[in-house]
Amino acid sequence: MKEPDLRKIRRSMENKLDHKRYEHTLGVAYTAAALAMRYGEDMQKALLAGLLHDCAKCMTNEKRLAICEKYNIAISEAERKNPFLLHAKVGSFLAMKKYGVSDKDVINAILNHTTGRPGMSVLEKIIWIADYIEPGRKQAPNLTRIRRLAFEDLDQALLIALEDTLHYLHAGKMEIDTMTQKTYDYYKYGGRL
């Protein structure tokens, strides 16, 4: 099977996600290679990783909802009444299907990029702590902190930023997936449960 075009699907994303979006998108993708380069993965899956990790985030809730339903993908308690939160899965079905992405390790990348999981991939945690630290992100606190350590020591920037999420959705009273749960127990104590 033929490597996806990194051009094109760049020209792509410009053309399906919101100006801001795809600025965010462009952030992620160029601070994953830089992370990549950091730990010795591949720039090239993470570019496209990085590139595609929001591809579903500008589809309405229905449509998300809708290609959810017609290709029997699993909806949580959660997702159903936060329909949002669907579009890292939907994201990677896209990645598959209309990307032609095969590789297993930028799927899961995709998948897992806002809950985290479990005993993910150095590049899972690359694209999940590129979506927090890229540039244009300004908000989160130990901002400056988590991006000095994501190029130090990728677990501990990973913990650090697993927490700050989850004192914000606790102190937001926000759904919160099970998973972002799991996974920061699981980085808490040393990778067991």
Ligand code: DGI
Second form
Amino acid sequence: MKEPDLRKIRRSMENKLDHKRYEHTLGVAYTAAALAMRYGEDMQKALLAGLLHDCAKCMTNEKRLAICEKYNIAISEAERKNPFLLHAKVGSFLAMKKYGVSDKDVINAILNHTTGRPGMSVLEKIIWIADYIEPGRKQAPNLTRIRRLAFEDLDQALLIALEDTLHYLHAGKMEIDTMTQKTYDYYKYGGRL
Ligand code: DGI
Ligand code: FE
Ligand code: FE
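In place of the form predicted on its own, the structure of the form predicted together with 2'-deoxyguanosine-5'-diphosphate is requested.
First the chain shown before, then all remaining chains and molecules of the complex.
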């Protein structure tokens, strides 16, 4: 099936997202495109996934929960307590149903862009790390190093960024989704289950 027109998706995101989130979205899309060039991935898919990854970010938690209830989307314990986490699941659902995406890898990249998952595809890794390093990001530690590393060794960049994310969540005493922990464990022990 034909994938949606990127210009159209971009205009939809400009309407749906607040200005800061839209700027972030463009940052992720173009960073993902650059990483796709580096790692021989499909650039159009990287752009599409990057543009849509936060499409469910600018809605209320009530709305996200309502969409999950209505369409029987399972909610994990961590998501129940932190419904912002649901923007990834709901986003991948909307990517399919509302924005006409049919490519599984693109849908998975949106689905797993917050927690990651063990055994991510190259595109999923690209979106996860592009979200972390896009030019508008300022707060994470080791950003300079991780930005450089992302273009040298994708798995190594991913591992350090996952480790920093877990530190940040622990330090803030935040609920850790089991998937976030599983992803880190998987890549820490060499990417084998
Ligand atoms: O939506 P973005 O802000 O662009 O990025 P994102 O979807 O990767 O969300 C990033 C935030 O999600 C970041 O503050 C870390 C947080 N996060 C990642 N895994 C978990 C988590 N937060 C909680 N509470 N639990 C997790 O397992
Ligand atoms: Fe996100
Ligand atoms: Fe994002």
